[in-house]
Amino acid sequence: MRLFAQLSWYFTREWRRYLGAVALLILIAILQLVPPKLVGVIVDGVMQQTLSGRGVLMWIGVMLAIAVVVYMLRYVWRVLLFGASYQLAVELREDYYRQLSRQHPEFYLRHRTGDLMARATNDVDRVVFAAGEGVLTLVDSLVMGCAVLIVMSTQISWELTLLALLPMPIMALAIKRYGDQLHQRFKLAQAAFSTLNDRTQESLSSIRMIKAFGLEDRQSALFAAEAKDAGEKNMRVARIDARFDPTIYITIGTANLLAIGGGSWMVIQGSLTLGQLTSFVMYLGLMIWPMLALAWMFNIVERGSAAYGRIRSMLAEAPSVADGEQQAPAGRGTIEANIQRFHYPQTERPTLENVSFTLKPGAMLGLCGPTGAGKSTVLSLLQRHFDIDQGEICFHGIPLAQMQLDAWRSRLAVVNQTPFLFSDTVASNIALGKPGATQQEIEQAARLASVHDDILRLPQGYETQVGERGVMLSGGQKQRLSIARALLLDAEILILDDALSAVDGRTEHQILHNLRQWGENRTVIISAHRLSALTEADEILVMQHGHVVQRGHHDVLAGMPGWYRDMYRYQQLEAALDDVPAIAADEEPANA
């Protein structure tokens, strides 16, 4: 029952709908009390020969009219009640999605995608079902049950009513116990469903890799194990669920036995007429639904309560990076970074130490170093995905921690290491950050990213569907589409996180040339393993183990002993060796 208290904010706001539905339910309950009374009148009238055939038909007509009115009123209350509960589903999902969009990478390190999806779908459905069917069964069972009890006690016999209700306290205790067990078992079942959802999502997302490694049987076995576990936990829920109806029917049967036995004795004694006993048994039949509804309500509400607890735990989780209050100043500004120390959540060893640089408007900063040096971490801190432990990053002299996140990030255009494309057209993917972009603007961004010609070779050009995650495109095409998407934003600061790793050297050279033309007076930050991408940078930071070990312009670093010179020479040699077969192939026809 605590779920109704937790949802009181919604019931209070939508009180007109719920009050209207409750009022109609009460009216329906009152109307349903009339037919059993009329049947008793008809039976006594016929037995005592005081009621004519015309009178019998009149009372039957009244009962038919009541049935039609009840039908119409039931339609209206369903519209009111379930309309309100469906609106709750919309709001819960909107709040949930908004909460997920506010979270930062640290949140997604702790929560898996399948579990988050399960809470947005299955759990919300359970809460909505409780807010609709749960409220219905609660009100209907209480109103109908209380009304029937009052009529039975006042209009027929309170002694017989008390006798018939003797099994009820035992039933109430049993249902309460079942409800507590159901709550705990349903939470476990929902957690198992989330795990199964995780397994499904991961398997579908990585299906190409699974098939490439021939892991179909292994993944099927893992999925079967998760499905079996979820099935077992749901079976434990079903075992509890299955106890409700037998308990109620045994109680109802016992109540009927006591009513007929006690009522027959009272008819023989003359304290009760046969018509009154008939009405009493019919009223007792009306108690079947309230008792079933009460048990069903406990079932629904306990499931909804467990589900709402899972949703609330997510909604209550504050973002790990707090939003600032200041707007980012207008105009282009200098970025000053002084990262004294930073470590990722749940790790003790620092990822970055003593990393500092100053980047003036229109300048280009290059980041390089071996894998795991901390390059992507620096770019994440620039985007404020995490807060710095010691130190700060400033823009226009204002620490990023004091700026509004949306205002700061609107100044950035980012291309990440792993490009993500939506299951949409090429044009829509490029225009993701600027939905109102014209076709001319989209094509201009594609030309700057050197992907325009590739797009024209696709079956429908810019209207080609790229498939889920861009499955029909190559890695280089995905990267260049992501670069075009970022360039279309025309942002002040462009961040490329190893965004040219999947393109060949010639295409890389063309893109960098285009970026130099596009990026006039724009700040560009490039992280790259291929050092040829950094030759035009105003300053290059060479990082190792979270520290800056070298810094300077390309020409200076290329002549200075250290990792940069060694890697640059190695990459030059590698490029030269790659060119040898091409040169030989060009000369072979001439020699022939």
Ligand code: ATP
The other form holds:
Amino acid sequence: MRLFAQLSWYFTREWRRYLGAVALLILIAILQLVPPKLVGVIVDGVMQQTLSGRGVLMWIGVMLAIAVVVYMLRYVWRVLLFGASYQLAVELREDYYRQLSRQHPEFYLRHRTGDLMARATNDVDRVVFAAGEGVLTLVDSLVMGCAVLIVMSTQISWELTLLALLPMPIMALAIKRYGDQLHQRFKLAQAAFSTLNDRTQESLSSIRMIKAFGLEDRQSALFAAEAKDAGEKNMRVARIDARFDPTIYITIGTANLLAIGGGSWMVIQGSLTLGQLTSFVMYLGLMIWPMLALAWMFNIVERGSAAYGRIRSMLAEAPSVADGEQQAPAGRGTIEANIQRFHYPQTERPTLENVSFTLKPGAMLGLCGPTGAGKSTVLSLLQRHFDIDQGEICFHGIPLAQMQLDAWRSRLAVVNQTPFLFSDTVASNIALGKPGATQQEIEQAARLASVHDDILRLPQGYETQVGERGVMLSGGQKQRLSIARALLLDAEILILDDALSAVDGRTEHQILHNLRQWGENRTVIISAHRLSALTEADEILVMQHGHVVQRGHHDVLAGMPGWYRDMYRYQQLEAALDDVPAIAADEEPANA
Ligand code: ATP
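Can you return the structure of this protein in the form predicted in complex with adenosine-5'-triphosphate (ATP) rather than the form predicted alone?
Following is the full complex, with the preceding chain placed first.
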């Protein structure tokens, strides 16, 4: 029942629709009380021979007319009530999506996709059902139940009504208990559904890897275990569910037994006519629906309340990174980073310590170092995905923490380590951040990213559908499409997080050359494992275990003992060895 209080903001706002529906339900309840009364009149009239055949037909006609009116009124209240509940679904989903889009990576580390999806679909459906059917059953059961009780006690006999109502308190207690149990069990069942959803989502998105590793049976077994767990938890809900109806039927049966027993005795005593007893039993029949509705209402409202709790817990989570107040000043600006200490929320150990650099507009910064050194973390802090423990990053002299997030991020174009493509055309994927881009602009960006020729070779060129997550394309093509997407944004700061790892050396050289021309007064920050990608950088930071261990221009670092020189030599040797088979292959036909 807590749910009605929780949703009171919505009921208050949509009071017209709800009031209209409730008024119609009351009218219907009143109209439904008339036929049993008329049946009593007909029975007594026929028994006492005071009613002619024509009179009987007339009363039957009245009853038919009431049935038609009730039919029409039922249609109208359904439109009013369910229309309001579907509108609630739209609003809840909008709020939920807005909340998810405000969250930062840290939130998505804590919550899994399947769970978030389950809340947006299954849980919202439950709340909406409670806001529609729940309200209907509450009003219907109260109005109809009270109306029938009033008529029975005032028009027929209050003593008989009291007798028939004796089993009701026991039923009410039982239903309350079932409701509480249902709430708890349903919460667990929904959580199990979230886990199952998660497993499904994970299995489907990694299906290629599962097949490549021959893990189908293992995944199937894991899925079956989750499905079994969800099934068992739903079964526990069903067991409670199954107790509602029998309890109601036993109560109604007992009430009928008491009414017929007591009523017959009153007929024999002469304090009740047979017609009145018939009407009373028919009224008692009318009580079946309100009582079932009441039980059902408890059932769906408890489910809705558990589901609403799950949605609310997400809506209540404040983003881990607070939005700043200041506008980012217009024009190119210097970035000054002074990260004294940063650790991820899940870890105690600092991931970065004493990382600092200054980037003038149009400068290029390179980041390199062994895997896990902290390169992506620096880029992540630049995008303000997390807050720094000690230190700050400033743009135009203003700390990022004080700047409006949207304003800051609109200055950045980012290409991540793992490119993400939507299942849409190549052109739409490139134009993702600039939906109104012309074909010419799209092609220009694709040329800069050295992917234009590849696109032309696709079946429908720029209009080719790339499939889910870009399955149609190679890793290198996906990376270059993502670079083209970033370049089209025309942002003043370009961040490339190991974004050239899947392209060959020559293409990498070409893209970097294009970038230099494109970004003459744009700032570029590039993290790479292949050091050839950093040769043009104004400054390179060599990172190890979250610290900057070397820094300087490529020419300086390549001549200085240390990780950079060793790695550069190793990579050059590797590249030379790679070229040998190619040269040999080229020479073979000449020798033959
Ligand atoms: P690579 O070259 O492999 O991409 P990197 O230099 O970019 O590595 P980061 O991704 O910045 O390294 O990771 C630095 C350290 O932080 C690693 O030890 C990593 O395990 C840890 N780390 C990264 N992301 C998280 C996270 N979300 N939560 C906790 N620790 C993290």
